[in-house]
Each structure stands twice: as C-alpha cells, then as structure tokens.
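Given as structure tokens, the chain that follows is alone and in the form predicted on its own.
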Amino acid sequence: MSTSVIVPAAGSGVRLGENRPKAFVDVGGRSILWHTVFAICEYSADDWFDLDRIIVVVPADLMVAARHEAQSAADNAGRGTEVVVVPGGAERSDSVRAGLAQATGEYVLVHDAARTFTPAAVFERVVGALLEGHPVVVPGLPVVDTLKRVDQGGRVVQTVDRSVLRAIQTPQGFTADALARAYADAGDTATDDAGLAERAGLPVQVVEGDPLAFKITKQWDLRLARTISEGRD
C-alpha cells in the first residue's frame, strides 16, 4: 500500500496562547510537530502500509526549522522515511492542495499536527477501511454529551439526537483519486478534508477512533498532552 501522509501544521495557534505557532509549542522536551512526525514513522514500522514520504504544511517563513524538526523526527525513528516541508496558506484547504502537489502513491492520509497521540490503531483502522475499497475513511467518535440547537439569542431550539453523530478525527484517509477529486470540485473551505469529499459526491466511511487521538488546541488540551507525555518517559 503505497501511501503518503499529509501533515497541516500551518496555523499560527492563538486559541494555544503561546508565543509562538502550535506546532513548535514543547511537549516533553519535544516540539509536537516533532512527535507527530516521529509516531507516523513508528507506526509504518511494522510495514502494514508502505510510507513514501512525509509532507508537512507549514508557514512559508518557518519551513527552515519544521524541516530540521521534522527530519529529525524521521531519523530518530530509523525508517530513512523521506520528509518534504511546503508553505502552507491562509486556510486549511490551500494547505492541504499544496500538500497533495507532493504527494505520491495509491493512497493519501491527512493527519492534523496537533494529534499527537493517536494510537497505531486507529491509522490501522483507516488504512484497512480503504483497503477494502472504500474511497474516503475518517474515525470518528460517538458523541456523549447532549446536544443542543439554539438560536441567535440563545434559546434552544432542539435537542439534537446525538445517537446518530461522530466527533471527526484524523488521520483521515483517501485514495489518491479521491482526494484530487474533493479538491478539485472545491468550490469553497471546509472543516476538514473529509467535507470536501462529501461536496463532491464521494462516500464516506467512519471507522472507530480513540480519546487519545484529541487535538491540541487550547491549555486544556496542552496541559493533557504534557501530563501524557511525562506518563510515557
């Protein structure tokens, strides 16, 4: 299964509240692009997907340091994986089309930065879901808290059946196809990848995901990470 993994790390992290982008932010000694980039390599290390090559979206004015951080990722995991640093643009989707320029082989996963703990498992569960013919694979998890609509002034307008709603995740996986489909009929942004494949008339199949597998976006978020991180050293 030849495969490439897309890695946005362009966005500047002000809901984070550091000094300085998401993506360089430490955790354990370790800046979390670094440790994203390090567990992709692990996890092709049992060969249950054949990794082309690593490229990672970020600002065009630190494509110097995500290289070394990236490279440096790759080496320490000892898989000789190829790792290309891009500049990213001003929303998601223009980073992950300039990503996909790069990108080579049968199958493309897109795996946000800021998840870096994802377990193996889940990757093994989006890369078996496309193995078995499905164009579009994204894990998910049910939703446990209520769910309410409300209107402009705050009212609740509905209670939302939350039996039939996914909390998205990524590593989100595509054959190579069906991600220049998604992006070529993009008429506009989206939240994730997974949304523009959906514009574009393509199924998409959710797989289990994992709490692990949590976005780092706010002090809560970088708290939990450091405090896991501590767990594993």
Given for the second form:
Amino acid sequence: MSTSVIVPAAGSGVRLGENRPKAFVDVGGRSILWHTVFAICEYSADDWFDLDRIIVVVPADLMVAARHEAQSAADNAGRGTEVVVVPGGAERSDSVRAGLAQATGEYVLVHDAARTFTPAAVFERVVGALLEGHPVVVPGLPVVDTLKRVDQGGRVVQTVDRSVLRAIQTPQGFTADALARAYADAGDTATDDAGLAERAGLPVQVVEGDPLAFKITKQWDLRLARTISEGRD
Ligand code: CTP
Ligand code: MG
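Same protein, different state: after the form predicted on its own, show the form predicted in complex with ligand CTP.
The next block holds the full complex; its first chain is the one shown before.
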C-alpha cells in the first residue's frame, strides 16, 4: 500500500536559538534535515514500507539549500526515492497543509524533520496499525515524571494521573482520506496533526513510540543528538 511522507521542516527553531532554521543545524557533519530524509529513504528498503515520495516542507527562502540537502540524503541512501520540496507557512499546520497538496498514495505519514533519530521500528508500528485498519495512528510514550497542574503563581492545584497520559511523537500516520478530513478546515491549527483529526471526529490509535524519536527542540536535545551521532561514527 503506497505511502507518502510529509516532512515539516519549515520552522524557525526559536527555542533552539541557533540563528538559523532548525532543519539546517549541523549534527555530526550533516544537517538535521539530511539525517531525517536519509533515514526515511533507508527504511523504505524494507518490505513493510512502500514509499511513494518524500515531501519536504521548508522556509520559502531556503528552498534551494533544502533541495540540495534532501537530494543529497536521498542519493546517499541510493534507493531512487522521489523527493519533492515545497515552501511552508507560518504555523506547522500551514506547512503540513502545503505538503498535503503534493501527497500521493493510499497512506500519508507526517514526520517532524527535528525527530532525527526515530528508529525504523516506530515507522513499522505506525504503518502496521494503518494496515490493520486504523485511520489515524500516532506513536506515544508513557510519561515518566510526576505531573502537576499549577496556577499562574506556580502553586500546585492538582497532581495529575499520569497513567492515562502519553507523550506523542511522530511519524503520525493517516489514510489519505483521514488526513484530508483533518485538514479540511483551512484556518484550523494544532501542535500535532492527530489533534486536527480528533477535532474532525476521527478515532486516533496510539502505538508504542521510542525515546530515540525525541524532537530536537532545545539546546539540551541538540547536545543529546550530537552525542548520539558521535557514538554512531
Ligand atoms: N514546522 C514547520 N512549519 C512551521 C513550524 C514548524 O514545518 N511553521 C516544523 C519544524 O521545522 C519541525 C516540526 O514542525 O520539524 C516541529 O516543530 P517545532 O519543534 O516547534 O520546530 P520549530 O517551530 O522550528 O521550533 P520553535 O517552535 O522552537 O521555533
Ligand atoms: Mg514551533
């Protein structure tokens, strides 16, 4: 069953504070975008992953650099994967919507460029659950810290039951129809794609995520990413 992967990489990386959009920050000699595209191309060699194309969504002023990075990653992986690069928008949802216009195939995965080290097994679990018939599938992890609700002054209002909570990652998987429904309302925004699907009334299934699917968001994450990269050389 053929699948497109949309890679939103059009954010500016304010929390990382590297003076350039996050996707172009270096980890072990390659950009974050390069690593992510390379990994997806590599995984597509496996039987369970019938990859149609990768759609990379980037800042409009970095289209040329992004095309170079993405094509270099695809060429290095050597699977002949088709890579399409399109300009993103102000919000993540705008970027995904721009990518969606280029999606082909029966299923669409949306995978943050910033989740550079996401293992193949996470993609496999998401694709597997889609093939079982779930229209929307997200990877998630149990929350390890104790969670407390606080008021504006920092005073604890309540300790939250974490056993029913999951920290949600990407790739998030959709039937093409479900993703189109999720994004049907042009003005709608959410921090993840499944959030829009929920609002559209679609059931969202959680499969097991992986700590390695962490998102490079702040300096600490970048340090971790560089350490992981060094360990792989
Ligand atoms: N993203 C995007 N378009 C946007 C905003 C975000 O394509 N307008 C992408 C980012 O490039 C990233 C993913 O969505 O791969 C997750 O977003 P986030 O971690 O918030 O990245 P940034 O928005 O770049 O970071 P920040 O919020 O710190 O500025
Ligand atoms: Mg952001």
